[in-house]
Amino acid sequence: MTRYLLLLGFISAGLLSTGCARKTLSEPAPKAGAYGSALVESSGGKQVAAVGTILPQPVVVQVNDQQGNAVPGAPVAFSGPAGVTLDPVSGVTDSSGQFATNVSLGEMAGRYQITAKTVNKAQKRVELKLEEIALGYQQVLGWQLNDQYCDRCHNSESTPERVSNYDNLEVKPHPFGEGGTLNKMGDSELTAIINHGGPALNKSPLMPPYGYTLSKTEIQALISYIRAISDPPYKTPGLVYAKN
């Protein structure tokens, strides 16, 4: 009996400090006591994640004054379409003038648009929209492939993982991102030069072969991967895109 008793105060104190904890998680952010003009990215735009993952690094923004000073204690709200997980999604600007969400992305893969909001000393509403990309299964697949066989030729950007090759190459190879020169290629084209190397399409001997490293399911993988993080974004021939 004493056991049985001892036990239920455990499991009793337990529940009360879970509830504390959720408390102080849904605790009122601090009220706003600052307003700026301009909302700019500090960081975390154009990141690239698999479908239903937190991204990498989380999106900062900052609200500034008609001078370009930061602006702290300034208040912030993110939103972004269905699926899309903001953690905070409000606040106000630390002492940096920045304010910083934790964005899960949604189940479909695409380009998901995040919008941060701030309010003018006249309570008009200042916008910023910011860009995010979700990877389907395939796509992921490309982009393990992107990191094991280009990214460092192909990626001008050193990491503490990978030290790129990029600046050492005499022909400088398109970005993956690219979109104003390799949307401009069929797809065809890209297997061409993924197959056979750069002397297939006349371009640059630089470029190996990968037909006898790569099947033909991961060219496909790695081409639908270039496709999705194109910059402007690549659309797909034949297909009728409704204005707004």
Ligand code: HEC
Given for the second form:
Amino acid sequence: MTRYLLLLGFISAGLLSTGCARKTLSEPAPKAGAYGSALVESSGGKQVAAVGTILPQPVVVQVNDQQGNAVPGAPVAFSGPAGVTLDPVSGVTDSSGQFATNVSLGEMAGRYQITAKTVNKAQKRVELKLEEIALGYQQVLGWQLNDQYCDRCHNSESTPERVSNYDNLEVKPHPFGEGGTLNKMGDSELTAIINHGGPALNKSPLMPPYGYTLSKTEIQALISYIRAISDPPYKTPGLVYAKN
Ligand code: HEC
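Other form of same protein, the form predicted together with the named molecule, not the form predicted alone:
Below is the entire complex, every chain and molecule, led by the chain shown above.
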């Protein structure tokens, strides 16, 4: 049944792509015999965006054969939970065996699982799951504050706009996504170190105090952002109650 649906998806995708203005007329139907045995992520997993907005980078997956070689012309279909839009939702891998889709996340903050599928020679479904994160209003505020104040030390990667200070620091801060460390710190500990700096938790004074610069609301927004992006996910102590 699911195999049938998948096939239907490919067929309708073929029909749709003929009518799509961006594409040339000779656009791809799956190539006969173009089957992969694995689906791998090329790029675009674990991105962060505000709720209801499009992810900064497309999600790109690659179909490989048993030897790990890219397979051009193989069918790929994406799916996601309610509220997610995928453009295009399905199609065929290009000459480098890749297929890309633009993802826009739903209106609810949280984690969204995107699934990519292809079929192998035996017509069995091969799947790859990717996770993306949608930030709510408060978390977006925290994200912006992080860009402004924290990222230069807590993110080891430099960008054209921001040179990272990470390599200069004798004591290395953790990237905020590192749930292994940050999930063990309670909200009150995070508040204390952000307010009063490293020494508040017997840590390095290289972590400056922000209590004079940032309001209570802003510090809460930062914590909310840190919790939202943590990997593995942060489990709110009060979740039991929140479920009902
Ligand atoms: C000038 C560099 C610098 C900046 C800017 C900075 N930090 Fe830090 N931060 C550090 C260092 C160094 C540590 C590690 C201290 C230790 O482990 O002894 C740290 C530690 C932390 C920790 C404890 C977890 C960890 O990474 O070890 C938190 C939470 C934290 N910082 C939050 C923030 C927030 C929020 C901001 C922005 C408002 C910020 N930091 C800005 C340098 C910085």
